[in-house]
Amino acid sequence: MRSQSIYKVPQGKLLKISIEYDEKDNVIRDIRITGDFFAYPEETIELMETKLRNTLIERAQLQEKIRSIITEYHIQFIGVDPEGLTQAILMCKP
């Protein structure tokens, strides 16, 4: 199933998330992260999208995965944080 959300991170920027997910297994099959935030290095957004595939759409697991990707690849976000990104992804599910 395809879905999307638009979320304004508190004291942050706008996030637009588009996902394709498996309803039966409740996992992300594909994800696109856009918005008016910044990430450094820039190509790490695509890396984040790739690494989030096959992740269970559940708050604790998503937050842990996002935090570990940020730490492992030394990603710096301006205008978004792991909690905001997690919330925007969760909002994609009806």
The other form holds:
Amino acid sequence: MRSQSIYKVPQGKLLKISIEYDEKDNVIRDIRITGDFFAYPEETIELMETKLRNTLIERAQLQEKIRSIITEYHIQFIGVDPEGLTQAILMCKP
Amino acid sequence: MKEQWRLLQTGFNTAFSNMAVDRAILVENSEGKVPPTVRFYGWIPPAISIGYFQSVAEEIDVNACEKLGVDYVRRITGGGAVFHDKELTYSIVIPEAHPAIPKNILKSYGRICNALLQGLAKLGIKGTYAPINDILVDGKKISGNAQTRKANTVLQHGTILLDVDVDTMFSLLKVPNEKIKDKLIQDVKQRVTSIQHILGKKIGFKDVAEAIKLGFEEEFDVELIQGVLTKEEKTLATQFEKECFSTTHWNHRR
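Following the display of the form predicted alone, present the structure of the form predicted in complex with its partner chain.
Whole complex next, starting from this chain.
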């Protein structure tokens, strides 16, 4: 199933998430993270999108996965944080 | 003697050329071939630039752009969509290790925005830096800025609005909810300002550029020496324009 969300990160930027997920097992099949935020280095956003595939759409697991990707690839977000990104992904589900 | 940086006044060019030149300077500076550089430029035809992470489909009414002869381009910097029309655009390229540039990205936005604030003060305009990346006058936005760091080099570019046409802007940009579009336009009219609006008179591109130049010189205690793009920068810029910024592959990649 395809779904989208728009979420303004508190004190931050606007996140637009588009996901394709499996309703049965509740995991992300594909995700695109767009918006007016900043991430350094920029190209790591594509890595983030790839690595988030097959992640369970559940708050604790999403946050942990996002944090681990940030640490592993030395990503610096400005205007968005793991909590905000997690919230935006969760909002894709009805 | 004061440290000397290069000043480039590259005039008015297309969106694709403008973004290609900023990237070319970044590459050449990262290889130590050109000094720290401050550049002023404008856009002909008017254009929309979107942030690296934005989607053309989500942000831009492509048909309206075609109808009005407005180009669009994806930046290598993050941040939001900007309609570039009556404005002064600046860029600064400088090594990340330069003592003038705070290691902390947010702090470095502040430092560079201080140069703009000092420049605006020369015009009699008192602004404030509003993190992350805006400059406000009387609580309204007059300048938006975006920074990237690649190959240990900082590129920050941004706009200073000379005048603003919010109605045209909104005919080109998509809004999340069409139903509240009118209200959104009213809101933006309340939240955006320009040099012309503040001073009640037109100030030319060149005069604003001169003021901002002085702002950079004061903030960084340097002398900006008028220069030109090197042959290598021109070659690189032509290549980036052709292979990247003017291509559907780049502009529609997200």
